[in-house]
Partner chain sequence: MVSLSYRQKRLLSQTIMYAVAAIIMIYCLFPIAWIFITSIKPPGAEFHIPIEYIPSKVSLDNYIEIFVEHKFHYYLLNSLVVASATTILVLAIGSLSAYAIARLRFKFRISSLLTILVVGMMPSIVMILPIFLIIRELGLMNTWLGLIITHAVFSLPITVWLLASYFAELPFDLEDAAKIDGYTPSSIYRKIIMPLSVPGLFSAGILAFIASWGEFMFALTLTHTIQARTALVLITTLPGAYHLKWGMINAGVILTLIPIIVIVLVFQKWVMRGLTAGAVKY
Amino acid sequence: MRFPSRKVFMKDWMVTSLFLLLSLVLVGYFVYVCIGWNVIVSLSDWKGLTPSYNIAGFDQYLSLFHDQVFLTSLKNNLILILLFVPGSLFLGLFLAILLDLKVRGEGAFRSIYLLPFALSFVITATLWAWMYNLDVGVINTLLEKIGLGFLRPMWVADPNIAMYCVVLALIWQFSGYTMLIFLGGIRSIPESQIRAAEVDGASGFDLYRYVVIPQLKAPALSAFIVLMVFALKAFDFIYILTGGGPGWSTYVLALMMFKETFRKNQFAYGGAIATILFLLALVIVVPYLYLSFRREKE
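Output structure of the single chain, in the form predicted in complex with its partner chain:
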């Protein structure tokens, strides 16, 4: 028998670093260096097209908190966290329980349920914009048909409810995804446990309440993280559906950052918003990764 020599091990080490190098360089440059650069810019007074790295300290951040648009954006991200995240989770759980039955052709059903999530935000935002259309939108027309025509909400054109219309549409897109996550979780519960509970007389609601749902913590957590991160970074969908309007009623942090940077050339100001967004994302991601990789090591 021939054991790998020391030379092969040296080569091992070199090959490993080569294998990793390209990914790490790309990610390092395009992500980590960029984030750092962004922080520096956010501390400067760079406006307009010529770079300026004059240190302005926390001026940008201070003015952010006096900016009504920023406060509205922050509030709207909070609405996403408080309504969109639980909304998608609960609807997904509800749909998963409804579907936790042996249906023939389930594979086909599943891919149809997942379809909205696989679609680009460009497509889903466009189709919701068309459905919310005031005069010929299908939602208002259907309302009229069932005798609720007097309501005729203005949907995304009404600054008071526009953000909630965004939430509704997003829940539609993500509920298929959460449903499948929960369905996978339900299916991985051993059949014997369900049987045992049934023998003990648990059925219907109780079976789910006491046996199934408590075992869905892991899938719920991973879906929760995905949704939370999305609630922070939401951009495309809102940019296309409402453009932030009417007024700035549907602005979110990412949208405000984009407009400050690319429409107004307020690079330092945009950088400050981006930095805040980055820090908020860290608050969600770091504990999650810490928990899941600590478990992995054990």
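Form predicted in complex with its partner chain already given; the form predicted on its own follows:
There are no partners or other molecules in what follows, just the one chain.
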């Protein structure tokens, strides 16, 4: 049996190292260097199209916490975290359990549930904007048809409920994704455990409550992280559906950062918002990485 020569081995090692080095350089520049540059901009007094790197300290950050638009945006991101994330998880789990019950036409139902997540946010936001339309929207039209026209709300035109309408639409968008994650977790449970639980008398709801659901911690954590990160960086869906309105009732941090930076040319102010978004994402991702690392060690 012939082994590769030392020369061939060194050549392969150099090619592999070159590609790895190139990847590290690109990631280092477009991720870490850009993050560092953003932090520097957030500490400057850059206003307008002419760059300025005069360090102004934490003035931009102090201004944020006296800005009602920022506080509203932060509150709306918290609403997404508290309502959208658990709503998507519970609905996805419910749909996964329904499909696991071996319903007829499972493939068709799975495709129907996954369809919203397969569509772009621009398309689904446009769809929901039409559904919420006060005059020709399908929801209000349906209420009229069944004699409940007097209940017609203003939907996204009402600043008091507009954010909750956004949450409802996003849960619809992501429930198929969480369903797929949970269904994969359920189908990965050994059949022998299910049979043993049934022999012990577990069936129906008790089987899922005591045997299946406790073993879905890893899929639930993965879906939770994805949903949490989206709840922080949500932008395009809200931008198309409401544009942040009415007023700033559906503003979120990413949308505010975009408008402050690229509409008002307040680059230092926008950089401060982006830095806060980055820190909030770290609060979510770092514990997840720590738990994943500890699980691998165990």
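Residue numbers count along the first chain shown, from 1. By rigid core we mean the largest C-alpha set that fits within 1.5 Å across both forms. Predicted model only: the values in this text are computed from it and were never measured.
- After superposing the rigid core, the Cα of L24 is displaced by 2 Å or more between these two forms.
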